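In the form predicted alone, a lone chain appears below as structure tokens.
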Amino acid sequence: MSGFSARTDFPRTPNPLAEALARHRARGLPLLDLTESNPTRVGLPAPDAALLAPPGACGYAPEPLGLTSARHALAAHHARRGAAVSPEHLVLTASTSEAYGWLFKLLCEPGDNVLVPVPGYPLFEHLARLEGVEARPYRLPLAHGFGLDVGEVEAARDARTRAVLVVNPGNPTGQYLHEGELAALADACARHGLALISDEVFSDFAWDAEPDRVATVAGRALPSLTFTLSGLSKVAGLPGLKLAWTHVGGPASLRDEALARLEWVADTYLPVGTPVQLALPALLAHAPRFQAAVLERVRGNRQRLLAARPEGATWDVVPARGGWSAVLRIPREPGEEATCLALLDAGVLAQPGFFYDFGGGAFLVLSLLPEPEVFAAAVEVLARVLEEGPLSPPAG
């Protein structure tokens, strides 16, 4: 007997790209990083740090669901986005990852499952496993531009499915949920007794207007129990401040029972610090400035990427509608790993599509957050390597 749980026995063998990156860095070689997604490291505006020392910052009022003042500030934030929500229906956590853990505790017995979209960010399987829950994938079809297909969701469920998770917009695919898709999904969840979890951390970063785009599920009168997640990490570019929120909605009886149970969970952990809760109104006031800078950055970098693609190229940029990423479809041969290794040998770091469980072809995933001069230099190399192909194994 090892003395450890199987839930924490995650694979730790580095993949070839991680090993090559470690060698590259150990040799002190220059690197243009097209995976950088930390908003605090790419020259974007930040609020005055003095905001984190508000009056009463060293006090302590253990309100399980979050300080009343913070939840009222979040209700006002939702109202500015066109969603009418009650402060009493909001729950604060240290992160959306923590919120997932709480929701899986709330909704699932060990051995139950939740449906998660693929391709998607490689985190949900870990979060579910740590709660003794299976993350069961449903496919976002390439033919739909990686948009939602409710038929795929229903085909993936079984008798132990307890919730459906949607990411709006998809990460890294950048496709938003549309009104008809939401109506069909909420109806399917209600028919099968499933909760709907909507991850909306990138929802504010739409590149263009779309009349039927779902900006948020929060505040909607839907027939299923719903949980809508977001946080300061993306909304205001402040991942180090550790504050996220969940709106609980749906039929009143289910909503109120969920909130009562979540209050017990929250009272067990009390994870969110007092200073960031007291500073929340000012931090949310900073969000529009940060978001405007991000949108200028990602739109500009996407245009640089599109301009770098030669006419008749064997690769293309997959259409998307928002978020911080770009997805490239590349030739199946030599494939994702060989292409990423060749790019690294040329001084550019990109991510292969299999990190995100892409299927139906070969893909690369790029962050659109790097500073423009870094991004422009990187895509110049990227375009050259994709056109020439990795003719020989990368130097080791």
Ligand SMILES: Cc1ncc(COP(=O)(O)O)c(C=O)c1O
Second form
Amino acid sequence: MSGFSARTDFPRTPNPLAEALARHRARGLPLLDLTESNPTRVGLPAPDAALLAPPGACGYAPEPLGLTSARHALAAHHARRGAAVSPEHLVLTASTSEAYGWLFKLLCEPGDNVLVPVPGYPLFEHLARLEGVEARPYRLPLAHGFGLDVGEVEAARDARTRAVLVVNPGNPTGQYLHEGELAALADACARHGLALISDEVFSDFAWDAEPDRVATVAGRALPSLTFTLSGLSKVAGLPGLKLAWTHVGGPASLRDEALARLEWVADTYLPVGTPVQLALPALLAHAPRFQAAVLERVRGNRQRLLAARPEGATWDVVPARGGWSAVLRIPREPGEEATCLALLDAGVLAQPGFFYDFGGGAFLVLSLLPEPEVFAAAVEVLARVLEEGPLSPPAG
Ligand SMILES: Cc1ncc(COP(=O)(O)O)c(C=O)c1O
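Counterpart to the form predicted alone, namely the form predicted together with the ligand:
To see the whole picture, the full complex is given below, headed by that same chain.
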């Protein structure tokens, strides 16, 4: 279409599942939603909204990288998680999505590429494209339990690669980076002059203890320029407050140059809202309460899912160690879309693996956040539909 940029020409044709969901909703039919991942809608603890009107909330004393008080509060938050970071190396943005935009501007010329994990978070492709950058996939191999294989990263790299993204733990695959993988990855990044971008929005949500797990790369002496991203949307379950942070690390000269340039970018966009920055210490103090409730919820729901699986079933729950999702491996026939449509007929909404570019088999992705009664009722239907096969008549 003339007059608009090619990079905003996103496909807008709804897929058959979206169409079926719209029909289901239009008919007012009941729905047990196993895609609900909005932490504000599933009965989890929220902070007192009065926190968002601290004294000075309507003032404006802009500091491009974020208020000094907010960056100090964040450095203390990192210290509580065992990472020693300087407030001066932290950059505040309205979201991690905005941070990605800034990092792609910082690192890439139009036409350059960044390597993104697949299966993985589908927004990377769009975030890169909006900056004129290509998101080039590297595989998290099923044979490696969807963990990182540096050989796959090396194989995906070309002369125009500028950065490697890792999501730790993976979304939706829920595997953490391990010490050996991080060392190999940081070494490859340093050798090829690539930045390492570590998305740690789910890192506080480990389900169990695991040797050699990397909780964060912030504050580590890594040989490559390194950006570590997180934010209130997952850490405190507050996506609507719009506050995220990036830690900049790596060799001092690269780090300082990156910070100086990011300050310019930040100054151009003007800073994050004042009320949320002033409220940050109190919001971070609330985070442990939210995280404890999420962990109880996701552990409980995962148990409910495992308990719903009959012995000898044709489907399986893929092993994982953290995050807010579960991945199911299902039979290739009739496959992801037909299974999701059959589930919808039976009143349950689940995501097909192709939303996350799984490939190599058939998968479903479920949110582990729904309230226990909803989740238990949904997995009962799910187990029945998966056992009976999608061609059987809908239940009830
Ligand atoms: C891996 C990952 N990164 C980033 C985000 C987005 O976070 P934000 O709300 O800070 O943009 C999400 C949201 O689901 C995510 O799954």
